[in-house]
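As a starting point, one isolated chain is supplied in structure tokens, in the form predicted on its own.
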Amino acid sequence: MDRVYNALKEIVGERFVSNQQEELYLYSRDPGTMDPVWPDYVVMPASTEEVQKIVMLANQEKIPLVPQGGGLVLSGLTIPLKGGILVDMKRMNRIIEVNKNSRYVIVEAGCSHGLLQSYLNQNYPDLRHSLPDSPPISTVGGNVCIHGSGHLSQVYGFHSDMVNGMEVVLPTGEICKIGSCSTSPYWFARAPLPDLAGLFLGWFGTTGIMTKISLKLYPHKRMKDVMLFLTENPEYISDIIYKVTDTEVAEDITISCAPKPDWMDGFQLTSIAIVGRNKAELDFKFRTIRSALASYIDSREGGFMYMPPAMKHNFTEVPLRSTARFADVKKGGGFEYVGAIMPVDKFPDAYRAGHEIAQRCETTYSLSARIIGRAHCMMFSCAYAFNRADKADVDRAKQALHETNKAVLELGGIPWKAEFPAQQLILERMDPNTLRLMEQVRKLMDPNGIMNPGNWEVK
């Protein structure tokens, strides 16, 4: 143990490695329901070369490695299930380059979304990236690694779809570039080369450690507004989404369903974000969307809510702070959710299943959805807040999560950023040849089995 600690100290310096219990405690858990597992060491590298040396040391000592971004994944993906070295990437937070005309940015994987947003606002106000509804400390690398989504996903897809290329330290220690940057000095696309990004996106850090990422940027239209459409029949939602996305003028579409405040109970609130360079553009988009939903208004099956200007900030801020507020509604520091990636037309079934499970498990809940692409799919969220100090409350949330994961798979969806028990449910249903291929890929890339072991493994 002393040998490994001293070797890590040689790599990153004494200030950036620890085996002290009070610090290991912080890295042994996240705000979700997974039981804590303590790492043996925590290390904070500052460069790709330091990451490489850490990986080579882990191979030499046959000790597990678990990369971590902001530590906000909730579902235990950065809890070191088999101990070992937890690699905290937050020191690698530099913004390396912005190519304004080609609209991309190169960042180190530990760069936070809040830092990137602030940098672009100050230096490139005409550009922006897609922000997840998570605290600003969440990292670019962690988010793309789990196929995250955000406020531009309705237009551009998952955040992993927005990756042009990456630099990765492979489980054996080699440094590899993926995408155009492997051949060109420019990080502009993954095409037309064989697309190897799929070896790392969605793998939960089991196939390597991302160190640099090229992310697509998009035009930043400063004027924004939101339209709130209220219905009380979940059967209408998929058609409403179809009609709104058909206009191709909405920037973001989310649906909220919650028992609180009281007036929301039983209703579905569809938030439609629009942006423009001037008021005329906003007015055009407003009229276009209103016209698309005219049949629901005329039949009185739905309608737009009036909002005083002072209230609109709560619906137009990016990221939405209301998400974080709900996460601590029980004042016990516990929060987790099943994000179901599924077809939009499954909304009514997911809505009913979410209500039934929350009532049966007697847990505090909130249901919501974010549209991905032009309604190509959605992320349907069943969120559960709980008091970590109340074991019975934690057990209720665990049961609700387990039942929700099973319900998602029964509906034909797939749990997003699945925790270990949910991964097992997914793997049980996976095509056996696909599962065998995944096992072969991991064995080939990680012969010593050191990378985040316990994840994406057959039990």
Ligand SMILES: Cc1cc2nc3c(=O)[nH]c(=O)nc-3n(C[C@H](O)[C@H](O)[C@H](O)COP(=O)(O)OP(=O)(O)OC[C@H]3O[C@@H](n4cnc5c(N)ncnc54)[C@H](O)[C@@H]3O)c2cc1C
Second form
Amino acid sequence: MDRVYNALKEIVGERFVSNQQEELYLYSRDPGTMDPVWPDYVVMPASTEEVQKIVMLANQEKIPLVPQGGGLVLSGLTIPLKGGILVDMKRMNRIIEVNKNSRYVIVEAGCSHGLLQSYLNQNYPDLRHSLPDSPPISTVGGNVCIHGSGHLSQVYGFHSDMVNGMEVVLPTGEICKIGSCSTSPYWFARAPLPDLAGLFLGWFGTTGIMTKISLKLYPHKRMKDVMLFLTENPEYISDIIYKVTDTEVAEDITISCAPKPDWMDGFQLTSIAIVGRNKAELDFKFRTIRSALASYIDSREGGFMYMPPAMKHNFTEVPLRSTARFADVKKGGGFEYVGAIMPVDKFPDAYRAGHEIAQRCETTYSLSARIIGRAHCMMFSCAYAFNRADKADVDRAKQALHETNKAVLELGGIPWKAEFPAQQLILERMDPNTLRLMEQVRKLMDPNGIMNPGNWEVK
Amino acid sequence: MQYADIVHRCFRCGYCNFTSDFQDFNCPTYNKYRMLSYSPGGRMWLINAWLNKELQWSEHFADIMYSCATCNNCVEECVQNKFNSYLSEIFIAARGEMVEQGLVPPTVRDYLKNIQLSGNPYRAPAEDRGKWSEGSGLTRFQNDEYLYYVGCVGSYDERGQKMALALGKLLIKAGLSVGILGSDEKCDGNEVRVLGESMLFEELARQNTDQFAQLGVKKVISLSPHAFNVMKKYYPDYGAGFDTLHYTQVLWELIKLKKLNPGQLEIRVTYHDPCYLGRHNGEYRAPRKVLQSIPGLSLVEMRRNRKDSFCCGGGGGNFFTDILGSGPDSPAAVRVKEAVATGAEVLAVACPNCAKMFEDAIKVEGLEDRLQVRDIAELVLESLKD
Ligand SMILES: Cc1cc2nc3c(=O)[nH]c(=O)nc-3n(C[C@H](O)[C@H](O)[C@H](O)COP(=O)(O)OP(=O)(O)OC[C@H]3O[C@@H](n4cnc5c(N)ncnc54)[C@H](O)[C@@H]3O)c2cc1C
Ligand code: SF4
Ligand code: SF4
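Moving from the form predicted on its own, what structure would you give for the form predicted in complex with the named molecule?
To see the whole picture, the full complex is given below, headed by that same chain.
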């Protein structure tokens, strides 16, 4: 009998481990374009202690471990590049504590964004967390692990900036607390201690498995509206964003550009969310933003678009279901995007590059950007839908993604949640001392090289 | 396979696992097993892989497919509005392929055999089919306004029989012109259809429609939402020319017409929407209206209700095949705990399968002191006692 399988069964119980082809097949691939690699086992732990035992076993057997949350990163980061044990974290989805007055929540890392959103709505209607537009099964752990961003990122930064602290199972099996919770019963901040969270955030699960996370919560003003500003010149965007963020009254700001519907071709649609406790607050914000953009309106270089209230739901719902619908554009169940983190004033260059690449790769352009921080940077995305059933079409999307990654780096941006080939492009350009530091950190933390191997590694 | 051109279009985004507000996993199999394979998207990808020959058939594959309760939560929640309405039909089509190739799990095979041999899943004699009606005052259908169709569970299962009888008594009390088929009643075929045996289903559908036509049936009252579903939606393809109603719709009409005047019943009740009445046929109102018409009865909702209702686990043939299984994490066990959490002392149902699933779960969970399962007809009848 299979020793590893039996050991895993002992840890989590028979129902939550598999080495059967059906589970191995599904966990060998994600909805993006990366080629599948089969894991040897899939396991679903329910507690930190179970995660710890799995990590110890992997060290003993020198077998890779790949943590997975929602598995929705799209860029293959949970594809087990070197096989091994796929650790599906979604049974660890408990909401452990909400500290209302200090505005934080402690969740297990496999807690889905959907569950947390719903729980807060029901139990703490004055509080919310920043949601990505990823489908609701995406997890808090997976999202902060890749420096995700979402509906409050324009105001408060990346989701990884919203982490107060965490509990992690280190690659060697120790359970370790990071942030104030390492020293105090409260999980309120990473300061004033040395910031060890950086050892895990952005590392794609190569430095340990997060098991608990304290996330910042924010006031939830329940009235919401969206202002849609239309321009036909990408050169204006960074100034528009500067002006709108300068008002400090806007919430999520996104820009989208697509050739459909037909009238949208060539336009940039800036969507500016505003929230308020009452109508007066919303009106005030509306007026403030309008006057900030008055020069564009007066010169007829831009204008607000009227949207019937019924249609506004398509812009105000969180998460936006329409983002997932993009996968059916080619009736083929797939899309992937390069999300580039870059300065906002690179918008026009990125816009042009996005168009050129789409044309070259014989696909339609679908560009969007989300502003992060008060225009400190943006996540600029070029999305490519593909037909999963047509290999040539998948390859075309792959090629477009690769070219986009290269173009992004040329422009001074950095591909976000980079797939394996894009990681190689990043690592090639990285300051050699930074790269060496990363390697040393990895070696020190993970002497057996078991954690999501292949990722963030020079080939 | 029918729908083979759609299967690859699933993005595996997972919206379909949830309720509409994401508060819970609402696919009963995913909620129990938690592996991707048991989610609607997982099934779509596995079917695609099987059709493409990337995967070989296995017993495990068949179990995954047959554990689906055809509850339609995925149909309701999948964001891909160009194909979401086909989801559970796709799972049924995959089962159909397995039936054709002789690759179904043993309990499915046995169920289908029993229907073939005895006309019911219990292998019980046809003569016993109408025995439940003894003492009800119901007579054979003879040019009545309504045919009361009871179905296999209502006819043969002890729990189902109690429901069948309660409803029969109510219909008589209301003075309705109604008759039954007794030993001539045949299986409606809903479960046969969803288990993928389309040929046998066609035969049953034809037999029933022919028989109803010969008898001049114009309106059918169905005890089970399963029969209601199949007669309403699929029998017209076989020439059915009658209307089908679920019994809660009829009770609500009779109450409105004051032909039934429910009496006082001081109880706190929560209601479980059966999948084949709710999500499959959009009837959420009539059962609630009936309950609310009982003076003294207070109706409290479970967290998951109406289109977010959580399946009892008995759909898709699982009531008979038990592939989704029982035990502490079974859908029925989860659901009865949810009912207890409302503070209700009665879990009201409108389906004999749900009644049985929940009663068993209450026993397994040791909740007999806290929760009772009562069918809506039983509650109305009880309220009329004095
Ligand atoms: C339609 C759509 C829209 C999207 N919109 C957004 C958006 O608006 N904002 C955004 O940020 N993203 C977005 N995404 C990308 C992605 O889905 C999200 O970032 C998502 O939150 C990732 O979380 P996950 O749980 O799916 O991560 P996974 O894909 O499971 O994992 C991501 C990485 O984290 C690692 N990991 C997962 N859990 C752990 C853990 N507990 N410990 C250590 N490592 C772990 C994995 O190994 C992997 O490297 C979108 C995706 C889609 C499909
Ligand atoms: S069935 Fe629909 S909602 Fe479910 S994973 Fe597939 S595309 Fe997403
Ligand atoms: S029909 Fe119900 S049980 Fe079947 S896959 Fe869909 S949600 Fe799950």
